[in-house]
Amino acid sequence: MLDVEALVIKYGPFLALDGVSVKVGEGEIVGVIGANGAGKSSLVRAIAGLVPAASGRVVFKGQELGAEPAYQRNRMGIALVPEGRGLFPRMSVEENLMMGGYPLPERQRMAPNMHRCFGLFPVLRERRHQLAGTLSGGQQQMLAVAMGLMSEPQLLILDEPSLGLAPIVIGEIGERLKLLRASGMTILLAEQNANLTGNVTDRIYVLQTGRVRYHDRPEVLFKMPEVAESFLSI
């Protein structure tokens, strides 16, 4: 479904990614994960058309897109849920699921996507009419999710999606993470907890400085004491 092939992102003189290739199939749940400045971010960012390549490509279901902007890729397929949630916190939990939805083509399927999030994060629906900036900070993070969802994406990226929050939250929304697979939803997953990435990914990428060190299945590359001893301690 995805090819980011030789990706080069810059900032200025900075080089934040050097030549990165990563490949996402169809039903997967794929793993990126790495230390702060590795280039987690600038990856997803770039693959939903927040960042300008230098060089390199993305090419969604055999569509190279270029210089395609952001709200394109959106319409597409493609949902970023960012680091830091991207909610809007004066509006109530149903208003911003409305917002995650605008992109669909027609309004009467908005209503059965937030069904579908109600399902999936039954909490949002017992809190529908309260404000986003009064929710706690797991139940921020899983209406961030719902929000991404709400646009039927065919493509979800979470970036940093435990960022901040208690193990037992972590442990929740890697729950919800296996059912979204279990569903088909393709995912792409930049994380700094190796532990949650390894718990419900079929493949995982470690980026060091910009580039791809490793690539394998998590029961795989967790067991090299390399990998081990640098990343599962992030």
Ligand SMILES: Nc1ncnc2c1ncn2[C@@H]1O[C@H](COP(=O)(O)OP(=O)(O)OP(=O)(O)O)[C@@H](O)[C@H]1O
Second form
Amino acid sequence: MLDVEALVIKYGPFLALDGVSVKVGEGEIVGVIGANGAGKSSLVRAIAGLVPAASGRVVFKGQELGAEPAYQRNRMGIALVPEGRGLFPRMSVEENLMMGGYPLPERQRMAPNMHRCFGLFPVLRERRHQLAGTLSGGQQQMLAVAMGLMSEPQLLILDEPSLGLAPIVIGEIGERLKLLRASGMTILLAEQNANLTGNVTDRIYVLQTGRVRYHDRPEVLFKMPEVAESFLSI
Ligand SMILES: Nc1ncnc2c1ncn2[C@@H]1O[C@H](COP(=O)(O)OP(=O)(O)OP(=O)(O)O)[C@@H](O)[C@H]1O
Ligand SMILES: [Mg+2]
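The structure above corresponds to the form predicted alone; please give the structure of the form predicted in complex with the named molecule next.
All chains and molecules follow, beginning with the one already shown.
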């Protein structure tokens, strides 16, 4: 479904991604793990069309995205749940979900999509009139994921959903991701949290200073001493 080939991203003279290739097949959950500054956000933002590539290609469903702007990529089926969640804190849960559904070509799909989100995250239904900024951290992250789902993506990209959350809440997010995958969703998960990523993904790319250093199934990867040492302590 997604094929990132030799992607290079530069911020001025600074090389943030140095030829990164990542593939995500239909129905897979693929992880990208890396420490602070490894380039995870740069990668997912480039896939979503939020940062330009210096070179390389992003191919989605057989089509090279080239200079397609972010809103167009969203319409084509790519939704990014950004690092830091990207909520509208002074709007209600329901209004946030409507913002997430904004790219939909037909307004009448808003209600059934919201219904589906409430099915996956019942707490959002209970709190649908509450301001997003007053939710707990875990509930805010669930709302951010639900906002991404409102646009009916074929590829859901999550940038560090575990950020700032307690382990038990991170576990809950992981369970919802598994449910989503069971429903057929394709997911790319960028994370520092190796536990979460190892629990839910089929394959993982390990990013170090802008390059893919390792790539394998989690059960193989975390047996490698050099990977275990860097990530399993976090
Ligand atoms: N807008 C920018 N301008 C200049 N440098 C940037 C910019 N955004 C990111 N960088 C740099 O690019 C590198 C990769 O950053 P990126 O945010 O992609 O990493 P990350 O893996 O998402 O890190 P984190 O875990 O902290 O979110 C870092 O060295 C960062 O300082
Ligand atoms: Mg990041």
